[in-house]
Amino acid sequence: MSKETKALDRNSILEGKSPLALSIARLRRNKMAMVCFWILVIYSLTAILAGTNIFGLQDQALVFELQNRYQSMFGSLQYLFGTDTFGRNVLARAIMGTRISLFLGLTSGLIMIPIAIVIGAVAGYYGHFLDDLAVYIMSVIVAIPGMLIIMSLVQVMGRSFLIIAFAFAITGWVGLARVIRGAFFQAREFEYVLAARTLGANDFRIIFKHILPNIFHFVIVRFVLNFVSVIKSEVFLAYVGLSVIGIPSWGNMIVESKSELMAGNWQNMTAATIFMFVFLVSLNIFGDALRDALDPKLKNVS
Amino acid sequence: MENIAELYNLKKHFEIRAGILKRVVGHVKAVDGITFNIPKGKTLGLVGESGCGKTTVGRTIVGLYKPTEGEMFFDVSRENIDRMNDLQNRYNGFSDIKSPEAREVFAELEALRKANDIYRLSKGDLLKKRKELQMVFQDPYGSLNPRIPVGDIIGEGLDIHKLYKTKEERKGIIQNLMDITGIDPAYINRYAHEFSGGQRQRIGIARALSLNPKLIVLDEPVSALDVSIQVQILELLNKLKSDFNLTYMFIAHDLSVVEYFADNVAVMYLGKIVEIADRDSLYKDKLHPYTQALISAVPLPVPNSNRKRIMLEGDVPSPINPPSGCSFHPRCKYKMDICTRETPELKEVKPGHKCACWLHEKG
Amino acid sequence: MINYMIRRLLHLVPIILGVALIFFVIFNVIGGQEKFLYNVLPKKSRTVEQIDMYRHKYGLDRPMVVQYLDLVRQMVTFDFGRSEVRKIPVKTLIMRHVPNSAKLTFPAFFLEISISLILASICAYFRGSIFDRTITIFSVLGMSISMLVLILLGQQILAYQWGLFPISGWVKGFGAIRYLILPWILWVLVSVGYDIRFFRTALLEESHKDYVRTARAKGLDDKTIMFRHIMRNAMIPILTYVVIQIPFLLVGSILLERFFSIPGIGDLMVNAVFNYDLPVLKATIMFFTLFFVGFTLITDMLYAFVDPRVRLS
């Protein structure tokens, strides 16, 4: 037993420290961003258990119930934030939000990244015609304001939740891929990407194992914060009539709140709101933390 | 004496491209036309200042870059050398380059040229000859990865090529190479940022002595590096060349450095090499100009010592219009008609010395 | 300097062909015409011959090439025919909506950059003080709220419950700015986290450069450093920065002119989104993609002006 904790204790004091433990460690003693951190796991566990339908949280988020409209806010921890017009529970309906919004924003990521990924760095390692290509489709999309392609998108191929999650993709990698463009563009000339090559390394091998882990962070902060842009962006598409149908989302229950708010009933507002704010919050401090707390920048500082 | 490389009129010209349409606006002749061999098992110091092209010919010795146009011959069999003399000398002979022999013979040669020219090998042949020719760079922070440990740095030639069995073998040979060049093995899971500047160098020099090579580029490895340091790592390498059957090229723009390390020297000047030699000959009698300013440059150790320096006047001149003639006339306090007009040739003016300028063309 | 401007211009042209061909695959080829077609005939004539003719009066019958290339012409020579729902050339129509966005959307932007560049700047220069932590967590809950949860806030309390500024509404002339002014302070409480984040991180970027330490060893006073070196530096990003926000006055604009009533472009592009009014939505389309082009043009220029390597290369 002794032996072994000795031998642990000999490899820990071996074991290097990789970049990734020392910005993990960062991250960790950022209070706040750990708190934010905590908040987010918490929406998401929420996201997963809203596809379920436990606690019957998608029977009360759906189904009518005339006789229990517009049940004020703050009564019961069950009607928390009350019932809309047409008696469904308000809180089932903005936990069910939760999901549309973390998924629009997990879909659209998963979308972009490989698109972004793999046009950037192709742009930026190879140059050339491929480079010029690149460039041009970027500053083609660049040129159109993003709502105008989502939109036409969206009123043309129909308002699914794939098709949403797409057209928020399509304008999304563009940024992206911008930023791998350039960091490949340099990283093609790093002394450690040249000796890889002198010690016969293929173009896959530089790309995913020297250059692609050294600029991921710009990666993981941009998906991130693709959640607070997607989640801003559905609201204004609830709004012009191109959100997803039949299915609650924060956006869909802010526009539904404009026609009840000058009768005083702001359920509808006040969950979605809070529900919204407080994600858009965390992912706003965790984003920026996790900028910091990955940036290479720093590391030789110490 | 034995070439373990030899290199004819090796280019390397960086195109500009500018406007809507990319067109090629200009080139950067960062390499113009240079011709050298390297002695096996020596070490060829090659100087110049800094944009001279001195990094981009290492470079292209490793393969790095491709080269605009030339040759290298490396490590080609003796045989093979001898037979394509022989051809060279015989095709010159002919009177008629046209008649049929002539050009039987110039078949034969760029047959045998085509085998052995570097650069023209199938892509499987040169990832084989590329494990011969290795490289240590000159940052000793920027040519590690700092994500990768170093364990690991030093084994990725040994998984490009496959040259372990078993895991343990693999972890076997990397140790042994740290315990070489004097790393201590445990470290073997450390990372890059964990190291110290001359630690990070030796790790480097591991690396590239991982797939057995016979020639390693050195470019700037100390220059990077305390001075204390400096003469650690030199000594390294100095004790390896002797145990492996090293040929170094060692590029640096320090002179003195060169001096204590290097067997033959080259001094080259935008792109060309000016002044080659051994380095007792060069050091003694140093015959371009430009060399001679050069070697004015190096701080002396007592002060005082009446020494005159040789102020070099103006900038390097630009590499994408090099001045006409000899490239260094508008520098050169030496002068003549004819150095504005042609370009003088690298060419041999006493045994073993060559020299590019027309103050010691015969005649 | 010529030069350069008509080397930009030249630059254009691709760009203009690449935004074509976007608006025409996304239209003419995965879909929209059939429903464009269906949306502009009444009920009664949806027969087959009526959408035939139809589709032959729009050239939609057209092999696709001729289509793009009737597209690429329609979007030079900006003439779009005519607006099929309001029966009117759609030309006229973007003339008279384009004065009342502009109208809200300059000053607008105008102020947000103006109260963000003042507000980053002091906390650039008082960083760290309470000042700059308030602001600092001002603007990370300001870029966390919902434009629109904004809007409905204003308008259903300052506007309706408080009376402090009128619900909405539009005249003609300058007395249009007692209905613009709630827009006005919306847009920049919307906009100005963000601003002043990247403002004050540009500035404080800056003033850790090399050269700044060494006006500080000169001897040089915090202001002339500030106002003299680093602001001028950082007009670079800044002005990066401002261009990047532009295509986002889009959304600003369709908003707030559609909750406050107020007939510009924004609210024409969206009633054209819904009724399927094709003309109206190419016209808008490219006009927005024109203004914004335009407007990277000029920063170009400015950039030439402020940074004068940018000429050279």
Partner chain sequence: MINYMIRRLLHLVPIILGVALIFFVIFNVIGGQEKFLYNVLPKKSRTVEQIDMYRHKYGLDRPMVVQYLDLVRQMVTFDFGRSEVRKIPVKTLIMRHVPNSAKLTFPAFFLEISISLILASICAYFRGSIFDRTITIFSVLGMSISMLVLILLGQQILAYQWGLFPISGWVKGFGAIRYLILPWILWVLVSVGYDIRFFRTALLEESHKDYVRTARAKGLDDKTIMFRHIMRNAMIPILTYVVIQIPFLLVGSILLERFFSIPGIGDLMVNAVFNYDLPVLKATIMFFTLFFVGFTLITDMLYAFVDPRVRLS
Given for the second form:
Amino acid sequence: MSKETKALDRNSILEGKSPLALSIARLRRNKMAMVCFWILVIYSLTAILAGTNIFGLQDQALVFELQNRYQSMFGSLQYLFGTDTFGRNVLARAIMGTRISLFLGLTSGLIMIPIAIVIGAVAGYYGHFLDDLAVYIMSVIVAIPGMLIIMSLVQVMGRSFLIIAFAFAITGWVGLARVIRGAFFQAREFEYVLAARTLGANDFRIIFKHILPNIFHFVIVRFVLNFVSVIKSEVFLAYVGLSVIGIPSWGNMIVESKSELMAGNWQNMTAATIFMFVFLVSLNIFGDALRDALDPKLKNVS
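To test you: the structure above is the form predicted in complex with its partner chain. What is the structure of the form predicted on its own?
What comes next is one chain alone, with no partners or other molecules.
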């Protein structure tokens, strides 16, 4: 069977399906993206597993066992990544760090995205005074270094991962809001928007039913970039001593490894780096493929 015949058969199968079904079909044809998807699923299940204390993960990650300190990596199945200076299981701590990283990324994203969508959509769709006000607010936030705002909020409101996620969201919504604002400036003059307005559709329906689904791939891209930025910034907060002390996270593990590297103990650094690298690479690849699958301009691309 020729390539042209296969393409025609594929198009005939996909004809009549919803835009979401077409996007899923395009995403499933990307094998690398699906591999990364299942890696992210494993990370998510691992994070859920860490919260239940099954197999005693929390006890192994938190309880001091000085008689087992500095067990070598890959020396036994019980201590696959070895132990740290207090005899804690490094693999268990890395798994606990997965839970913290997913919590920070998801929570900050869930706070950031609604703020950015509402402000960007209102500014881009209505313009005039509302646009001037939104641009002024965004300019003020951008004028202040984001990490300085985050550090100030953590110092004032207290050290908890919820406060850290909130601080990341407050500084991270501006970039997405600007993108949505520009997209709405263009989209409000498109034919399908003018047609919907002529047929009597109200502004709420036009914004959230007609325009927003066509630019949602921008939201996906920004969400992925924010997720990556949050995880890397948590490492910096841990380095300057503003992360939550006593709870395993990838940032805390990397900071704790400073005193271990001089003695030739790489357990904490290796485990945190491997877990972080695999997760961030998988997230970037899958997020990029998901953006392409949701982009309406690519709906006819095989």
